[in-house]
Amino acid sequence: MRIGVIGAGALGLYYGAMLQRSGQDVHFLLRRDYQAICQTGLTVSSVNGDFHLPQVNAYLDAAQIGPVDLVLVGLKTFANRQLVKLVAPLLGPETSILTLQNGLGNEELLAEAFGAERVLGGIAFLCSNRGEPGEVKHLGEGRIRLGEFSGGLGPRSQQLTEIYVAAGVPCEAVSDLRRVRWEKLVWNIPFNGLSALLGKDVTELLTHQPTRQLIEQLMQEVIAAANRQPLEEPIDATPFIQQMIEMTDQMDHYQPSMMIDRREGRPLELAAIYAKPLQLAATAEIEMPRTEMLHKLLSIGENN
């Protein structure tokens, strides 16, 4: 399969590298890492074993990639104003688009521009950070849950699942993409926001009892809002929160992406992770006061 990766940060580099190592024809749209990757290739430092790709298809212009079978979108959502322009040159008559971006609204943007029939979405539970140029660090997790924007389980989502599994990436096709999007927000809203605001990693947040309690309260708010959306099945709050906390307890001093973005002076993904869920909660007449306060505090100094 010919695959184009748009948004080759920690997520795009890791999954693209895994796919290339398994034999897929992968093409990366790059910025910061372009020169390093062209010169020395791409290195993955992983808890599952390090590997190096000496030759990588690297581009600075999406138009140079040309049509592909699959566009894999890992772009940070604060750059979504560029998303349609970046994806368009990669489309052929049968091209599919899979966005693994955070938050809500990404599939809708792509569907409006290119047609809902092309679009899939997914969530990635991935602990990864950028290293030196040309290096990505895989610290843990990595599983993907993906589904059709139009809903249901189809052969295309199953085929993509099999491709990821063959590449060593745990992957599951789901029929209710909306539900798994909200499930990821149960983690993203408290951990990304509090880490960015306080400058504390997930271990520091969870070992301090007051912030651990606040995390659980934020998760309760997100699940209450999620369960007022048209989901196939509601999220069972108590066991799901316990699962999220136990999973994060194993992430030894992991720094969420929003914490790193704030430290390095980049914009935060506030629209997709906070503003859109708050809007949908308000429409469903659900209050999320802690989430709203967190959003307001994070928005200081932000333009998005």
Contents of the next structure:
2 protein chains.
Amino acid sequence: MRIGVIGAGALGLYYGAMLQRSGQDVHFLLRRDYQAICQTGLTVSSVNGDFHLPQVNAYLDAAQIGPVDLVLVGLKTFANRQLVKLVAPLLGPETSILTLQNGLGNEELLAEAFGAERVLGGIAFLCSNRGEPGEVKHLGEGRIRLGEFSGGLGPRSQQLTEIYVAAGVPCEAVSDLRRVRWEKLVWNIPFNGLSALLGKDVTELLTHQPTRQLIEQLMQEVIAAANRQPLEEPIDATPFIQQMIEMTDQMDHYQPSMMIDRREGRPLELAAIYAKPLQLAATAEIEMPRTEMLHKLLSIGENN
Amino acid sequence: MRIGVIGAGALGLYYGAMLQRSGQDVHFLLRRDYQAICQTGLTVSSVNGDFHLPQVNAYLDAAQIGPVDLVLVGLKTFANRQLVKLVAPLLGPETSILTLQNGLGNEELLAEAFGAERVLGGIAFLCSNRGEPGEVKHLGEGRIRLGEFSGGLGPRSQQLTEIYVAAGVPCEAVSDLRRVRWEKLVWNIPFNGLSALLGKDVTELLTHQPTRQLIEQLMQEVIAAANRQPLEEPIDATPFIQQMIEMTDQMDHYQPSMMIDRREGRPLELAAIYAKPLQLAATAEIEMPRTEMLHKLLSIGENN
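Structure of the form predicted in complex with another copy of the chain (previous: the form predicted alone):
Zooming out: every chain and molecule, the one shown earlier first.
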């Protein structure tokens, strides 16, 4: 399968590399890592074993990639104004688009531009960071849950799942993409925002009892809002929160992407992770006072 | 009147200096500023005109001060464990104690140790910072409202008011000390905490619409909790919030004390300004979700 990776940050580089290693024909649109990858290839330093791809199809211009079977989108959502322009040159009549971006609103943006039938979304539970140019660090996790933007379990999502699984990435197709998006927000809303705001990693946040309790309160708010959305099945708050917390307790001082974005002076993904969910909660007339406060606290100094 | 100042930070130094300039017999318990003040006296750089006191009664040991008519307490509340020990040597049979400290619980502490009849409390609306040793900067405001811990308008609070007014400090005696304490919290809870958490001064916080709105939401919570306390009259939320915001809009990039405490690595006054009000709100079965969240966010990295 010919695959184009748009937005080759930690997530795009990692999954693209895994797919290439398994024999897929992967093409990366790069910026920061272009020169290093052209010269020495791409290195994945992974908890599951390091590997190196000496030969990588690297591009600075999406038009040079041309049509692919699958566009894999890993762009930071704060760059979504460029998304349509970057994806368009990769589309042939049968091209599918899978966005693994954070938060809400990404499938909608792609569907509006290119048609809902092309679009799939997925959530990646991946602990990864960029290293030096030409390197990506895989710190843990990595599983993907993906589904059709239009809902239901089609043969296409099944096929993509098999491609990921064959590449060593645990992957599952789901019929209710909306639900898994909200499930991911249950993690992202507390951990991304609090780590960025306080400059503390997940272990520091969970070790301090007041912030651990606040994380649970934020998770409660997100689940309450999620369960007012048209989900196939509601999220069962108590066991789900317990599972999220236990999983994060296992992470050793992991720094969420938003913590790194803030430290390095990049914009934060506030629209996708906070503004859009808050807007849907308001429409459903459910209050998220702590989430709203966190959004306000994060917004000072940001442009969005 | 013989007056002892315990806790000679910006507030204690400023009011002590004003009282001395007006002819009162003031004695300062000092630490950081002791040497500078012994050598060159105390300088007040004030928006109302600078002045210098070449001769100041300065002490490193409270026992050296001996009994006074009035103990003026300006100690940071995070040092309250030392309060009783510091005040005790200054007490004669008729000594009154006036605490101008932030937050709740200070009068109670003094009353328990020395008897409620000795204790007055006051809130100071003062913008001041410490400068170099031997200097205090008065940036604006300065008015005091004081009252008997046991309630009511006695001759003593009237007499103290006159002493302050004669010293050029706007001062008013109030019968309901509890109410003015909560009124002050309406300012302190949003501005102290948010400035410390975000490293932004009051002008920056008010210029950014989301934090301006959050400030109003926090003020609403504090007033709702205040109005569940046994106040003589409830606080009328809308005009009071408007007045607080308008007053603060006039302050030019003022940095609240807690912002400076955090930047300089000192403990924060979390018990008096957050924990105690939250505890009283919980007893009155009223929720303060944003205040509670702010307290949690500030507590990480603190010992209390």
